[in-house]
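In the form predicted alone, a lone chain appears below as C-alpha cells.
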Amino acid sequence: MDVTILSRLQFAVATYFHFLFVPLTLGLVWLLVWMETKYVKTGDEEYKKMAKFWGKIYLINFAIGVVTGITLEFQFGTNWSRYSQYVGDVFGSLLAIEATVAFFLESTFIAVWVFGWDKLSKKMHALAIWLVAIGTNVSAIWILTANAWMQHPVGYVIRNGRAELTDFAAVVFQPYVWLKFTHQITAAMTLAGFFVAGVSAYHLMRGSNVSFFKKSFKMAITYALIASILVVAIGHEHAAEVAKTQPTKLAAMESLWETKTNAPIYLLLWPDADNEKNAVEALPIPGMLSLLAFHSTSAEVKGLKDFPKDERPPVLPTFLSFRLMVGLGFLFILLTLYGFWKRDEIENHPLFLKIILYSVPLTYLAILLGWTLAEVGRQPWIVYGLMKVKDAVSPTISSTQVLVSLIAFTLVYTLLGIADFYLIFKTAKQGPKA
C-alpha cells in the first residue's frame, strides 16, 4: 500500500485513540473546580467527597490521554518530515509554547492536588484544581492554534523554500483560532456533563448513594445544558467562518454541486460524488444556506463544480459527518432541558436516566464526528492551499515500516484503550467508596 495512505492511516489511529480521552479531560476538570469551590464555600463534606470520586476518574482519563498525545508529536518527525520542514517555523513553535508553559502549569499542580489532600487548606488546595483547569485549557488553545493554522494558514511568508512565521499575532488571534477552541470546550465540557450525569443516572436507577449522586447529576445536567447550547450557536459561527476560508469544506459539507445564489438547504439530500451530483434532493429551504454561511440570503455560495476536482475533499464523509454532528448537538439540548425541568425529582424517571446513561457514547461520537469533519473537510491539503498530504511524507520510509508500526500502534493502544476504559468502568460503577 502507498506510504501516503499509511501514514495517514497510522495518524488518523492515532489521533482518533487521542481524542477519545483529551475532551473528558479538557471537560471534567471544571466540573471539578464547581465541586471543590462548592466545597469551600458552603464546607459540605460531600462536595469534597464528589472533587475526590471525579477526580479519580479524572486521573486515569488524564494519564492515557498524555501518554497516546506523545506518539503524534513523534509522527511529525518520523512519517510527516518534509511537513515537519515546511511548516516547522510556524508549527514547531506553537507546540514548543505548549509543551513548555501550559503543560507544565498543568502536570505539576495535578501532582499538588492529588498529593495535596489533608496536607494544603481548603483554598490552596481548590487554587490547585483552579490552576489545573487553567493549564489544561490554555494547553488545548495553543494544539488548537496549530491546527487552526493548517485549516487558515495566516502570518507567515513563504522564503528559503519554507513557510516562515512573520506574523504571530495573526496566527494566535485570528478569528478562527478562538471558533475552533470555545466549539471544542463546549463539546468537551457537553461531554463530560453527559458522562458525570450518565454515570449519577446509573447509580440513582440503582439507589445506591442517592444523595451524592443526585447532587452529581444536577451539577451535570446543568453544565452540559449550558454547554450544548453554547456548541450549537459556536458552531453556527464556526461555519460561517469556514465558508469564508475553506469554501471547498462548505460545499462538501452542504454536497452543493453549483455555484448559487439564495442558495437552499435540503431536508433531504444524498451525494453523489461519482456523478458530480446529487442522487436525492428534496424538501429545499431557499436561501437558507446563503443566510447561515454569509447571512444574506442573496450570497453566493461557491459549489464543488467550480474547484479542480483534485482539490475537492471527499464529499460523503464530510457530508454525513457534519450533519450528524448537527443533528445530535441539537438532541443533546432536548435531554439536556428535559433533564433539568426534572432534576429535583430525577430519580423517578427511570426511563430518562436510563436515556441518559445510554446517551454518554453519543457524545463521544458527536466529537469524533467533528474531528472528522474538520480534518476530512480540509483534505487534499495539509495546510489548506498552501500544502498537500501527498507532499508532506517522508521520502526515506518505507510503506512496510509504516505498516509495522501502524499494526505496532494498533495494538498497543487497544490494549491501553482495554485497561483505560475498564479502570474508568469499574471505578464508576463502585461508586465515591472506591
Given for the second form:
Amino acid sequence: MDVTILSRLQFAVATYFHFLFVPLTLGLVWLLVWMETKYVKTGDEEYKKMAKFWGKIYLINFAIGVVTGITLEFQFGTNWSRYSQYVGDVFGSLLAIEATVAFFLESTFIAVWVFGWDKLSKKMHALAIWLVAIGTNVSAIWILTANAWMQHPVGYVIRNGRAELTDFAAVVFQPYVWLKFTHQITAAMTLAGFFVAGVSAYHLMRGSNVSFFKKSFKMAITYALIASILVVAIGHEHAAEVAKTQPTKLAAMESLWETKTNAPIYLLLWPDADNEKNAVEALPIPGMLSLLAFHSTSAEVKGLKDFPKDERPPVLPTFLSFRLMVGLGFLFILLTLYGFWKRDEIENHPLFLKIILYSVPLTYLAILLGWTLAEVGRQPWIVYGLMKVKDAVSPTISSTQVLVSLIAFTLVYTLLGIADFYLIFKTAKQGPKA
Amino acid sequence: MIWQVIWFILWAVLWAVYFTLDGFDLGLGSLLPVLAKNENEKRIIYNAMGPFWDGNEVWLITAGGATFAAFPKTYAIMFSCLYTPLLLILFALILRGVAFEFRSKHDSDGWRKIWDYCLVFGSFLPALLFGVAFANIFQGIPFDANGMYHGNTLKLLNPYGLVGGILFVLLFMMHGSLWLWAKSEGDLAQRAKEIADKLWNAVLVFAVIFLIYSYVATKLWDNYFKHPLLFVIPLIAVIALIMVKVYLVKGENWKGWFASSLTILFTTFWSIAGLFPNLFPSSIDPNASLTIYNSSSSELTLKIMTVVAVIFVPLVLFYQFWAYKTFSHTVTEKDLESDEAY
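Structure of the form predicted in complex with the partner chain, please, following the form predicted alone?
Below, the chain from earlier opens the complete complex, with every other chain and molecule after it.
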C-alpha cells in the first residue's frame, strides 16, 4: 500500500481514538462545574460527592485524551510534512495558540482540582474546575478553528510557494468556526448528559444510592435536553453553511447527482455512485432540500455531476453518516423530552431507564458519524479547494515505516481503549464512596 | 529579521523549560525501581509527580506547536526525517501518561506491575531519545535540499548522539532524585539524596566529555569564539552544577533542585545558542540547512504569535508557579490515604 493511504489510515485511527474520549470530557466538565458550584452555594455534601464521583470518570478519560492529543499534533509533521510546509503559516499558528492559551490552563488546573480538595478553600477549589472548563472549551475553539480553515480556507494569499496569512480576523471570525464549535460543544454536552443519565439509570434500576443518582439523573437529563435541541438547531445552520462553502460535500450528503432548483429531499434513498445515480429514490418532499440548504424552495442546489469526478467525495459514507447522525439527533430529543417530563418519578419507569442506559453508545456513534461526515465529505481535499490529500503526505517516509507505526498505534490504542473502558465501567458500576 | 530572532529565543525557552520541568519527572520515573523498596514508596513517588507531570508535558506540546507556527518548514522536515525516534517517544509518553491515571484504579499486583513498567520505560526512553535526537541535530542530519532524509534511525546511535543521550538521562535522573529528596521524608528521602550524589559525579564526567566532544563533532562553539560574551551561558550551567553538589553537602534539598533546574535550563541555552541561526542543519549539504530565516512563517504570523506569547507565557509561568507552591509539601504515608492519591 502507498504512503498516502497508510498515513490516512494512521491519522484516522489516531483521530477517532482521540475522539472517543475527548467529547465526554468536553461535555462532562460543565456538569462538574454545575455540581461543584451548587455545593459551594448550598453546602450540601451530596453535590461534593457528585463532583468527586463523576470527576473520577472524567479523569480516566482526560489522561488518555491528553496523551493521544500529542500524537495528533506531531503527525502533521511526521506524516503530512508537505501539508505542514504549505499551510503552516496559518494552520500551525492556530495549534500553537491552542497549546499556549488553553491547554496549559486545563492541564494545570485539573491537577489542582484533583489534588486540591484539602489544600484550597471551597471557592478556590470551585474556581479550579471553572478554569478547567474554560480551558477545555477554549482549546476546542482553536482546534475547530484550525479544522474549519481546512474546510473553508480564508484570510490567506499564495505567496512564496505557500499559503501566507493576510487576515487573522477572517480566519478566527468566519461563521464556519462558530457553527462548528457550537455544534460540536452541544454534541459533547448531549453525550455527557446521556452518559451521566445512563449510569444513573443503571443504579436507579438497582435501587442503589437513589438520592444521589436521582439528583444526578435530573441534572443530566435537563442538560441533555437543552443540548440535544441546540445540537440539532445549530446542525441545521451548519449544514446551510456547508451548502454555501462546500457544495460537493452537500451534494454527497444528499446524494444529489443533477443540479436542480426546487430540489427535493427523498425519504428513501440509496446512492449508486458507480453509475452516478441513485439506486432507490422514493417519497420526495419537493423543494425541501433547496429550502433547508438555502432557505428558499426555488434555490438551485448543485449536483455531483457538475464537479469533476476526481473532486467528488465518496458518496455512500458521506450520505449515510449524515442521515444516521440526523436521525439519532432527533431520537435524542425525544428521549430527553420524555425523561425530563418524568424526571420526578423516574425510578418508576424501569423500561425507560433501560432505554437511556442503552442509548449511551448511540451518542458516541452520532458524534463519530459527525466527524466522518465532516472529514470524508471534504475528500479528496485536505484543504478544501486548495490542496489535495495526495499532495500533502511526507515525501521522505517509507510505506514500511508507516505500516509498522500504524500497526503499533492500532495495537497500543486497542489495548488502552479496553483498559480505559474497563475502568470506566468499573468505576461507574461501583458508585460513589459511602 | 528581528521577529525570527525573537522566535528563535522563544523556541529555545520553550524547549529549555520543557526539559527542566518534565526532566525531573522523566528522571524520577526512570528511577522508580531503584528508589522504591516497597509499594508505599512507589506510591509516594507517583504522588510526588502527580500534580505536575501533566502540566509539564504541555511544554512539549507548546514547543512542538511553536515550531510548527514559527518555523513550519523546520517542523515539517525535522519531524518527517526523525519519524521513527519521534514516534517511539510518543508511544513512550502515551503509555507513561496513562500509567499515572490507571495504576491505582484497579486492585491487583499484576495490573500495577504493568503500569510500573510503562512508567519506567515510558520515562527512560524519551529522556534518552531526546538527548540522542538533539545531539544529532547539533552535528547535522543527512538530508538534502528537497527535504529527503538519507540516513537511518540506527545511524542516530553514533558515539556523539549516544553521549548526548546518556548525558540527558543522567541529568534528568539527578534532577528527579533531587526532587524526590525534597518531596519525601525518612529513608526514601535519604536514598534519593545518596543517589543524586552518585549521579552528580556521573553527570560531571559526561558533561565534560560532551562539551569537549562538541568541539570536535559540531560547530556549536563557533558562535562563542565569535562573541565571547556568550560564554556566560555555559559558565552559569557549570556554576549551577557545582552548586548542586554544594547543596547536597549542605543538605538543602530545594536549593539543590533549583540549582539542577538552572543546570538543565542553561545547558539547553548553551546548545541552542551554539546552533544559531540554524534550527536543523544538514550534514550533507550546507545549503539545505534550515535556519530561522529560510524556514520561518510570514511576518504577520510571527507578530501575532509574539503577542500571544508575550501575554500568555508569563501568565502560564505564574499560575504553574502557584500550583507548584500549592503542592510543595512533603508527600507522606498519610497523603496516600486520600481518595485522589495515585
